[in-house]
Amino acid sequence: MEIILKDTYEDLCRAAARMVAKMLNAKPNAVLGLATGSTPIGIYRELIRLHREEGLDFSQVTTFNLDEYVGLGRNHQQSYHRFMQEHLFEHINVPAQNIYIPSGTTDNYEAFCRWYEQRIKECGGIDLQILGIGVDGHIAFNEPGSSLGSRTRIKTLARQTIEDNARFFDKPEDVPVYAITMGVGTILEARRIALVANGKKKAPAIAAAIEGPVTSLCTASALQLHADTTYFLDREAAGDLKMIEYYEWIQAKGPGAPYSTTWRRSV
């Protein structure tokens, strides 16, 4: 686990863009996996900066996205498909085929989550999985409570899930009740993932996830147990850790450790 602190939530979306960036320089044709919501649109807006101004190519990329409300289409204005239509997609030069986001009006949910796992097998599983963490410590839809082995399938939202995403509708109940998600288990077998986190509100969920027990209540701590995660943190965000003196000396020491290129916190 590594735990990149910055003082902005720009400076973390420049961090964690470039880690999508030398991904894709190293490995042209890489998998990606793209979450929604406020936090990754930084993340986004770098990105296009990148491939406009620097060329960055995403060409060869196939990306699977986390998530979607159950009963919004395509268009509609808060689907996740418009979502990802208007922050990256539209801006770069990923083909259309190459793109995968979970379904929100299939006729077979259950057939449709059994294909979206096999899809992700087929194209040789998720190189980087892109995450933000909800208050109460959810990835993707996986509210507490989730099996830590769950795979893509239909989920309840929480009540507080429901309320954080009031702000995006017209109305609270406006709200779909049910979304179609990645699974934890899913999510972990993902080869890198960088979750990013900013503001007070995340930082209980933070802590929870970084320092807390591994625990279905907490389904962000299940990355854990993940050989290769890295958290990407504003000074805010981080502000509950316990442990956040040694993450900043670790940070401070840069480069050069003796076994890599790279200081971690081993766990």
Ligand code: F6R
Given for the second form:
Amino acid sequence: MEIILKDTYEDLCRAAARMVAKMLNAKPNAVLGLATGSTPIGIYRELIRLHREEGLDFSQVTTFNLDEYVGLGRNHQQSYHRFMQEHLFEHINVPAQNIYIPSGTTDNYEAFCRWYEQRIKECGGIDLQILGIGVDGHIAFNEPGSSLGSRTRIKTLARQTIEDNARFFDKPEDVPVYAITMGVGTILEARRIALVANGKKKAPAIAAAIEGPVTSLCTASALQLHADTTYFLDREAAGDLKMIEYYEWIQAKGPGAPYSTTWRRSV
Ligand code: F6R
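Could you present the same protein in the form predicted together with fructose -6-phosphate (F6R), rather than the form predicted alone shown above?
Up next: the whole complex, starting with the chain shown before.
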């Protein structure tokens, strides 16, 4: 695991966007796994800036989103389809036919989930997956207790997640109770993973994910089994890490330092 510590949310987002840009410069037809929620908004803002001002090209890119609320149509104000259009897709040149987001309104969820998994494979697998993390340690909507081998499926949201996401809806009762989500097993197959977290509220989940046992009670802890995961954290989100001094020491040594886990690249 690689841990990048930054002082501000803007710095975090710039660093994570730079990782995406590097990926696209090296592989213009890369397959990106995308997340929604508050956390990645700044990354998308920076990617839009890089597209407009520095010509970052998405014309050959394919994207797969992690999840969608069951029951919300693509034009619903709070659907993740709408979120992605507003925060990213409307502003860059990714072809519409290359955009995949789970459907919240399909007639046959089982068949849809199988098809989604199949499409990821047919497109060559995900090169870089962007993740946020829930206060309960979830990645995508893999709530505590999810199988660490799970695939795309319908998941019942945890009470904590419903409460956390109620801020986006008029009333808490409006938050859907089910979501269609990539599984932990699906996510672990991405070649590279970037998990971004900011703010004090995320500190316990980040500590559990990075330094706790691998457990379905914190599905982000499964990333300990992934060989190429980078955490982008601000000081608050990193606040409960026991080994923080060690991570800072590695970061201070910079890329190329012997014995550093970050020797392979600079971000
Ligand atoms: C969203 C997703 C979720 C969020 C998580 C954090 O696609 O998969 O796992 O990343 O709930 O949400 P925010 O960023 O709003 O704190």
